[in-house]
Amino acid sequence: MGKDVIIALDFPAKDKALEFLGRFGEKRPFVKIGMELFYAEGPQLVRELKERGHRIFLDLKLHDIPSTVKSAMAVLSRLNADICNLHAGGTVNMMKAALEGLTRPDGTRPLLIAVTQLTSTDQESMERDLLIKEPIDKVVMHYALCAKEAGLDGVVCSPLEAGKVHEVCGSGFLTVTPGVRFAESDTGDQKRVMTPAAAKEAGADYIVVGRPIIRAEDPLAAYERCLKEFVG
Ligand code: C5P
């Protein structure tokens, strides 16, 4: 898969998501289904969107004991999502178990990427709540290396970290980056943001874009602008 824009379908229910996708005509953008929509609508929505021809990043961020994650991943794998994810904090053993669960009898599987430290975690909360005293950049790179060691395909990271992740883990290790904003738009609650063009420059493989597209007056135009800036 090459560079692409993934639209975060951050909607509370299926009708809103379908109404939104209706504005794309025959286009079938790559979409992300997160916890809110998945918990509201369940696996059927994933099947439906796959049948319509969308590629899907199922952003459920699993984190549990290895055997539980393995069996949960086996269930998700049958939904034919294109990308699944988990928390690298679950350890290398958990990530290896997840990959085993995700791998279908014919050897194929969705891509699997890891969340390192959430972008909502800063140095202070990491030190105080998690008792991790190392610099956060070092922690993020360490978690990325653990994900690579476990055999995963990449990480979710800030576009500002994409270049460093490629340096440390290799250029083939995928970087999927949220926190993207147009130069003139509101950053909302995202603290460290980049434009689609800057994310491209930084070497991100996929950008995940929510509000700049789903809340745009003209979502299709906003999506096409992202594609133009990021993919070219
Ligand atoms: O609206 P916005 O473009 O900020 O949406 C970004 C999407 O990426 C949201 O669905 C958010 O949950 C997700 N995300 C993120 N930061 C992470 C992981 C996921 O913003 N570290």
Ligand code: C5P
Second form
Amino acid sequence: MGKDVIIALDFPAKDKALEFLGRFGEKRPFVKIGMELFYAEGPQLVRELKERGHRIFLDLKLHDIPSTVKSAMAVLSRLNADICNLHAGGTVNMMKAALEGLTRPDGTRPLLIAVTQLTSTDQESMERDLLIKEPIDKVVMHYALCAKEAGLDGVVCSPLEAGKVHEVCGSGFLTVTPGVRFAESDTGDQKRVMTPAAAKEAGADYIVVGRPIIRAEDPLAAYERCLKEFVG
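Next up, the form predicted on its own, please; the one we just looked at was the form predicted together with the ligand.
Shown next is a single chain and nothing more.
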């Protein structure tokens, strides 16, 4: 799969999301539906955006016992999203169960990727709050290897870690990277960030961009800037 920019639809309701997408004319960008929008509008919005021609990253970050995650993934698989995800911290067994649930009777399924460490997490908070004392880079690589062992397609990671993930897990193992900002942008609550051009240089396969596009005065121009910097 080629590089692409995924727009995070970080809106509280369907009308806001559709109003935003209306500013793109005939373009149908790859979009991410996260917890806020999904919990507000439910599965029907995923179906509607798929019918409109959008590819969808369904970012719900499942993390529960293996049987529960397997059952939930079987339901999500029916929505025909392009990418689903979960937390790698749920263990290899949970990830394997998720893959089983996501796979349809005909053998097809969305891509499944695992969150390693959130891009809002830094070394200090990981040690203080999670009692994980290893270097964050080592933790991310271990989680990525666990995801590969479970048969997943890739991971969500910081763009700072994308190149190393490919070194450890292979060039075909996808890296989907949030924490992307333009050089002049406020980083907000993100700790481990890069510009689109730097993320491309680092080897990211997909970048997920929210505020720099959805809060831009001209979202289409901001999106096209991201495409130019990241895809070329």
